[in-house]
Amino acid sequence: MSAHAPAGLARTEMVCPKTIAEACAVLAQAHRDKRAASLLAGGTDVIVDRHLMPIEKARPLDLVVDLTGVDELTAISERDVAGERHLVFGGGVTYWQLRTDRRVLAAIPMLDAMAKDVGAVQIQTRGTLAGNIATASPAADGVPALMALDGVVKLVSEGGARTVPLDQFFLAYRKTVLAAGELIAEIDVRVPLPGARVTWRKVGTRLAQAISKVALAGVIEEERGTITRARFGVASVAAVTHPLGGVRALAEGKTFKALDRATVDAAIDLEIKPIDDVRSTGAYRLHVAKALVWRALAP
């Protein structure tokens, strides 16, 4: 097959294997044999990018891998992992699925709330959460919902698979850990416990189908009042998806009641510095992340 578009298409080899060990076969390959590969799931960012990038910075592909035959990448399973219920997503598990997956609606709602703000239909249908981790925009909304809930990323390739915390995948602005080689197999994440707070918000310029000018995710549980666990990922304030480790130190082992709101504030100042560009100013994003921070930790 040919693929017929600019900014270096024009000539791609497509193949489109069954498995994963098929996969990361001609991945292998194609990286013996010095060739261009890239990876398609569900082709909403890497089709538009490319379109977008002026043709003569564009890097020639000799072959595209199309991963939407591989049926293990669709599966949703669960696992028991010492003593707590986890969810395991492959990687080309869809937003649709996750907005209509019977376990995910029951055990993690936060997954439907969070897929109904990523475009429309048309995008929710074929955007895929590996495609999303893997182009690693700082805007992304599937990611700091995947950090919340302590997603890890299953990477494997022709020579084994290892594990990697999503909150240590991204590495800069659009670059990640991804070896030569490597596809994102698996997303595990911990569902939370009963009672939890479990928070999902977008601020864009509209209620639908925009690009976050801030998103937050979180999930803060607690034992007799004490925070045993805050968990955040937060969008568009930095140059990857964040965590906020810093604010989850300060909070842990603390009643609400004992937190600061000046002290909280100054731990996200340290943590994130916003810019400005189209969409909004740094200083009305991290006026906005510091304010859903608090909420999600207010009962």
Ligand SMILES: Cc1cc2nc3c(=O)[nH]c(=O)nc-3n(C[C@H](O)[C@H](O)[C@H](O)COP(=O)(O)OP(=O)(O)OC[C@H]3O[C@@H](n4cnc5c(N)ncnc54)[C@H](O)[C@@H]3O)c2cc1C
Second form
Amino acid sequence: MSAHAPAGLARTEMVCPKTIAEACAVLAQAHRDKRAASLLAGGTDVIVDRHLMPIEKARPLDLVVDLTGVDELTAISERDVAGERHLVFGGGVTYWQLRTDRRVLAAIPMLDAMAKDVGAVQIQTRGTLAGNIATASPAADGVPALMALDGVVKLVSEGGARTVPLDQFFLAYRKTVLAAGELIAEIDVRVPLPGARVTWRKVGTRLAQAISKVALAGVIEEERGTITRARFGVASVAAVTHPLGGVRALAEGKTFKALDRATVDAAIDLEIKPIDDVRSTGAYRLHVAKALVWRALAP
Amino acid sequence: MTSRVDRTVGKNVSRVDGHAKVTGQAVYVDDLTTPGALFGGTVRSAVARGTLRGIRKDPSFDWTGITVVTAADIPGDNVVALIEDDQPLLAKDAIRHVYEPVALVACDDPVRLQQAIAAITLDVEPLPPVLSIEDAEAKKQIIYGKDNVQKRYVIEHELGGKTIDELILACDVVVTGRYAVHHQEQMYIEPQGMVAHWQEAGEGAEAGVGDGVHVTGSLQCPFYVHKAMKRAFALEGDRVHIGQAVTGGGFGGKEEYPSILAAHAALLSKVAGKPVRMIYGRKEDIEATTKRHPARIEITTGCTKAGELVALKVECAMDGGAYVTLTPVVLSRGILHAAGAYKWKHARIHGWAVATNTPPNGAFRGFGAPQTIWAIERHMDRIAEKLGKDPLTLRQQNLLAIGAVTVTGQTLTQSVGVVECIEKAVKSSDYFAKRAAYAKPSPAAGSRTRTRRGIGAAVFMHGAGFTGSGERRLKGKVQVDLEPGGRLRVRSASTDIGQGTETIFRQIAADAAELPFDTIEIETPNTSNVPDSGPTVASRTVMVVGSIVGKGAKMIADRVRASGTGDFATLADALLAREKKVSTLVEYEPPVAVQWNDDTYRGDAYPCYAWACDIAEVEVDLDTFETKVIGFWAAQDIGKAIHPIMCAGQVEGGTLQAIGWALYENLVMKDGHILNARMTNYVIPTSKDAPPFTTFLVEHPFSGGPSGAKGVGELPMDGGAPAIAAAVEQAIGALCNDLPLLPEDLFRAKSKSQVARS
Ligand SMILES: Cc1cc2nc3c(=O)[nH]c(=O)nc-3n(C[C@H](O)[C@H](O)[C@H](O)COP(=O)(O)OP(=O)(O)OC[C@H]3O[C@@H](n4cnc5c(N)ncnc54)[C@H](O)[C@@H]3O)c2cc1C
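The structure above corresponds to the form predicted on its own; please give the structure of the form predicted together with this ligand next.
So here's everything in the complex, that chain up top.
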């Protein structure tokens, strides 16, 4: 017996929809009936959270909507947006899919590198992108990678659909714009241009089964020495995954040579104030974030 | 006579427990099915220090079917019987650490159990806690004895009427250093657990078992639990039955604490009238059970300009935590290893342990030696630096050897393989060439990734078996029975906790009896059917208990063979038919030459020592300060490798545990609370973090061990941390005198100091 028994599941109903529409209908009905409902994908966040919840806080759960049978959610497809190549991941796409899909490996090897750094193989085969995004942990690995790729999530509900860029999806620590009745159907990412500098670097507590102290994803594109695009996602340095918009603004339109470390560091100082916790110190995180950004941008 | 059987000692026979473990059939304590058993849980203080004024049960909670017990329900003495009687099984008035157990609860439903625990409130009047060695030494709060000191030892060697300070000051070169080490959690795979069944008189007979209390669980030392249970329940020994379930690791962590958990489960079972299972989750296990003692060690030495070591002064303070537990013995082993593997003309080693309001610290692989070896090995590097000598060369110049005298006055007479260990590790790692190459700070290549390498060495020894007169007092015993078909059953209290005791005892018994390996049975330890062989600790299982396993097996086999002519099984059956029971009880007799004086702390501290040289090569990222161990060479003289693969496993596993202690692990405490009691955030290395190991098993036999074997259990834990630190120091040029060496620590050290290096 563990210290925190998963409480209150005795009365929980579990439904297994086959389509997104069906899942949305079930969610909407639960919402109207004021039943406490939870989506379940790989379960690697939601089950662990519930297991660790102190018994006093564990609220009964009326309904679990298991998304693992919704095939639409596991698709990976391509699309062209204004002449640029995009990949579209269903919300249920796993890290293991990222590691094994030929298109992903060829177009965005950075996602493969990121997926390799998630937990270990067992977690990679169960954990999903939508689960990573919806949990909204500032230490998530998938989120910064998708953010640097200009990720946009498509939220679907019984009433319709809307799209939200990832850098506007997170409101505060573990708070998102996801409304009751909505689910993450897709994540659209832009494929970096050939020759782009694409970075993934996770500084974790160890090489596997690690939560990041800092993780940085970056996409830098240039045209004849001038930076045309500098997009980032950085984990574990703020209450939410941070896009480092200030660094983007500083870098885009400049040549690599025109950037110097002190100016970039100053831009980072204005954006993030990492904190001390059991995993690391604020000072170390800030230092590492700066070093990694500079590694990505240095001439 | 019988036909020759193949000897198995020195061969990699397959592990007898391997198949069951790999296929999931091994029955661990949590797998035991006990019909009608209740779940037991613990109410803990949540305050580091205070006075317990009352225990309140929420009147609005439904208490039907729930058993609650407190100190008042303990029939015998409310103490965890071990060395001192200072630790209660359940706190009665004084609260001495945050996880102090105060009440126990049992219920047939695990969820209601948790709710019931939450419905109990403790009224505790808080007192200012003592949370560190420095707090305890300041003596603003007295929490133990007169001065917070739990134990003190002094070793003095050849002072000749002078003080050690005078002797040091008379030397050419004086070096002073201060070193610190931190907690470490054992993190065995299986958290602690016990199932207890209290049988009232008569009930046991019905169930076909003895009357009294039956406890089965995850443990290292059944007779420690037995002793504690007798005291707690005021029972005769024959009414206490302690058995071992398949145990998922111990590393010392299941040496002391199982006594508490067994008594808790038994107390609940007695009051509830039903069997009770108490299985800790990871969090509770990390919080409540013992850890490695943190220590602060100051060393001052004097040596000649040529690098000959002359005089050593060590002042070692350990943090014992809230209760004494095994601290005196840990401290003793610590100071007995504080001089390292070197010759000193004069020495004074002074060690003391203080009480703090943190969970009690206790046994952990190495047992005090990794702490002091960290300090002396770092200090050797400091001396080398001052002399401008290669640190390994300085060590080689001063090594103990056969004929040399240790700081307790022990003359080494055999089994000192340290020179061979160093040769093997140096050659295979190319230490000297790399050390020279890395000393020239070549600008790290490439602007993107900046890394730098370093290489470092540690040389060390570890005493095998109990300290001093320990084995003489202990009188460990083993019984060997003859069974039908010419099989032998070995009964010993030495537990297999994953390290392979069952397999190795079979090898030793089979070879000694000249019988096939699979004719030997090893009885699963239960205090009711094995003699007390002493605890499964101190690298003594093979060397001490193994030696009498072999002796007993040979005695029985000899009797069978002397009883007539014919094949062994037929002779055995005939002998059994005549005598009904053919059995022998063998007691360990320490070599007579081994003499120790507990009052003066002089003499033969250990019957022999295992020796080793570890070399670590690291690559440090100069931006993130992550250290990657890119090579590790361990050459260890263990006398004889009874089972080479398992020995190499001990060396690699122990070294990885040392790497964890140095580079990853960090127990975060605030006001006496542990903030990272989970495997996610108490970080031990994974297989991905493990370096490529090159292991050499060096065999300089010890005449008192089976086939020459000494201990291999603890030695590998001793040298990893200082070897890594030496390598990291060379790579980044920041002083590494304190553990841990997390990236954050290296970053802080680097940004703060940029210490001037000579
Ligand atoms: C041992 C271990 C190691 C881990 N290591 C890492 C790591 O290295 N890096 C990392 O980033 N994470 C790690 N995680 C966390 C976790 O695996 C990831 O966040 C994973 O992506 C979660 O996905 P899931 O499918 O398992 O989510 P679930 O647990 O099924 O769900 C998580 C949340 O998302 C919601 N959700 C699921 N699907 C949808 C959807 N389509 N639309 C809206 N909401 C949805 C659920 O309701 C729930 O609130 C680890 C977890 C464990 C247990």
